[in-house]
Amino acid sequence: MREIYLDNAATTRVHPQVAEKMMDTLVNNYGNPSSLHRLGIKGEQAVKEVRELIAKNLRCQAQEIYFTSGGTEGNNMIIQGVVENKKRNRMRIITSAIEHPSVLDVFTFYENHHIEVVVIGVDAQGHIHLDELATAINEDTILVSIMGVNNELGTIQDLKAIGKIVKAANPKCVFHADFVQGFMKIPVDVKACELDALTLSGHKIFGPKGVGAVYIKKGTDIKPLVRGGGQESNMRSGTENVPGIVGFGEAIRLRQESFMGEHQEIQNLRNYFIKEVTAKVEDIKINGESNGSPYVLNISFNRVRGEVLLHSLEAKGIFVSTGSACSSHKKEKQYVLKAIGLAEEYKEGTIRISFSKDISKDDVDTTVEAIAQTVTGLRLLVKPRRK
């Protein structure tokens, strides 16, 4: 049976050359980046080569990046960095309403602790309210955590428009944002954006898991959440993973080669995939905006269940998946598509594709068929809900 692969938003599968690199370092570079000796001089260079790579997709400075496990300990290290560094009497957090687990569990300790949380809405298509923004950034707001791809819809937030109003609202707030799906998909300048963080990861883009990487302006006050050995400049103590920094270089030196090319041919592959399940299947939406990352696409089938249909499209070889993989275990698990004012009816048939490299046209053409047959038969086997 040929496979697939349709949930690259959740994970990518590691690319043969990113393998290659890591048993290289894992068997000839296994030096400690702290030892003073030769083998420890390797390993730390090793280490800054892919720190001075990622400065120089940021356009940023080297010393602005510290590496990290992820996406997920990266959020928790900028926003409880900036909370615990700032402690005082009167605190303001802002971020959306349909940000990844990682941002909005950490925004929900804070206010369970006492700390003013605003959370922003979205509209049908995900963007924030930017005006709702601009009124709640006040003298007391210390952060505004805002996703720059949303994970579950494509999203794109304007990330230089937030940047602005944050910036002239309050100059002192500092500006994150969770970039994990559009590092190395969607260009992004953090000077031009006005950002103080930004958070990557390096598993959604052919990289090992295990393994990300943040941004922190210089000059940005964040207390440390690991303290020791005074890695990462004393902002993230413990031996640096080196075999998965490496890999997480290679795989952005490949995407290097071939992401701006590789973008239109994505968005033409998720504009054929629209194009073709919208005329074999009836009663469909499709969520998010129409010119979002191309990488993402966010469908919704009435009458289906979404967790059905995905068992049923995984017997016959086809991965997807029924939204963000971290928030799969959890009770509220269809919040982005509440806060973007889904329609009840719509909600528990909804699945996410999301593309890659790997996928071709007749890819897309045999899904779309597997789909059309799953959701008819599922469709008779439903009676009709009565007007």
Ligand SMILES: Cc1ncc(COP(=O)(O)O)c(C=O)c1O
Given for the second form:
Amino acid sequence: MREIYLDNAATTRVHPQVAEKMMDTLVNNYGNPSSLHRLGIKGEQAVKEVRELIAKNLRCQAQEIYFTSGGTEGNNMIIQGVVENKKRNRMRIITSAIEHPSVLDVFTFYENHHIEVVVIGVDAQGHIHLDELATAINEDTILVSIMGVNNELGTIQDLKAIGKIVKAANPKCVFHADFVQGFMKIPVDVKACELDALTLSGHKIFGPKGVGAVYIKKGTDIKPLVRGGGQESNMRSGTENVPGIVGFGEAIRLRQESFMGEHQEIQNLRNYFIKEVTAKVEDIKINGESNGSPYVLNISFNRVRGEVLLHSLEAKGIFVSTGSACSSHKKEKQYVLKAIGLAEEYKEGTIRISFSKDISKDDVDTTVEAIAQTVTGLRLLVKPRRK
Ligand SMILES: Cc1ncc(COP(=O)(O)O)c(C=O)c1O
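May I ask for the structure of the form predicted in complex with the ligand now, the form predicted alone having been displayed?
Starting with the chain above, the whole complex follows.
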């Protein structure tokens, strides 16, 4: 059975060229980048090249990039690093209601440790209320953390406008964005957005899992989370994941020329999916922003359970998800749908389709047909019996 993989926001399949480069690094570039001999220098050079590549794509300096074990660590590193560095009597930190758990959980942790946490609400499309943000920032505010692209809805926040609001209200406040779902999919300019910190991850762009990076603007006060040998300019100790970093770099290299063009192709595919599914299945809702990230499509089916639909599609070789993979183990699974005010009868029947360049129009036809069949069958089962 041919597999149709539509869960690319959860993770992507490693590109063969990425795997090849990683294998070569594992076998031939195995020195510790901290070693003084030439094998160490060769490893250090490989890491340096990827650092420069990321900096070029973010339009910042190479010294402002630090490697991590992925998006979760990156978000923790920035949020905890800012809070632990300040340790003032009165501190306020601000985020949005639809952040990834690797942001929201850290905020909840601090809320329980007597730090004032403000969670900004969103509209029906998932855009944060900018006026709410503007009034929430005061002189005690040390951090604003707002994601660039939402992982469940694909909604894109206006980071430039947010940056302007943050810095106008309190120039000393650190502005951070989780950009895990946006990197190498939509362009970002950290300077134009007045960002002090940005989180990236490798496995959403055909790179390996367990590697990522953060941008930290020069001069931003952040306490390191992981201490030890002083790697990554003392910001993140531990021997560098050289094969992972090289793989991340190759994934970026493979996308940097093509992602702007790919964007339109994926947009066309997403539009086609919406047109077909709307024509073939009644009583559905497309959630999120129509001009958001084309890579994510969030659909709710009334009178269907998302999980049942997911497994029925899986039996046909089609892989989708309900909400985000990262929060599927959590108690409050549907906090994003709740935040956009989705009606109760649609919430349970929500799936996320996330595209990649490997998906064709034929795949969309097959998937929509399978959804139409399954949804019709499931709805027959739940239809109340006639007397
Ligand atoms: C928006 C967002 N932030 C952070 C993460 C966590 O990244 P990682 O899986 O690299 O820890 C994810 C992963 O799904 C994500 O979608």
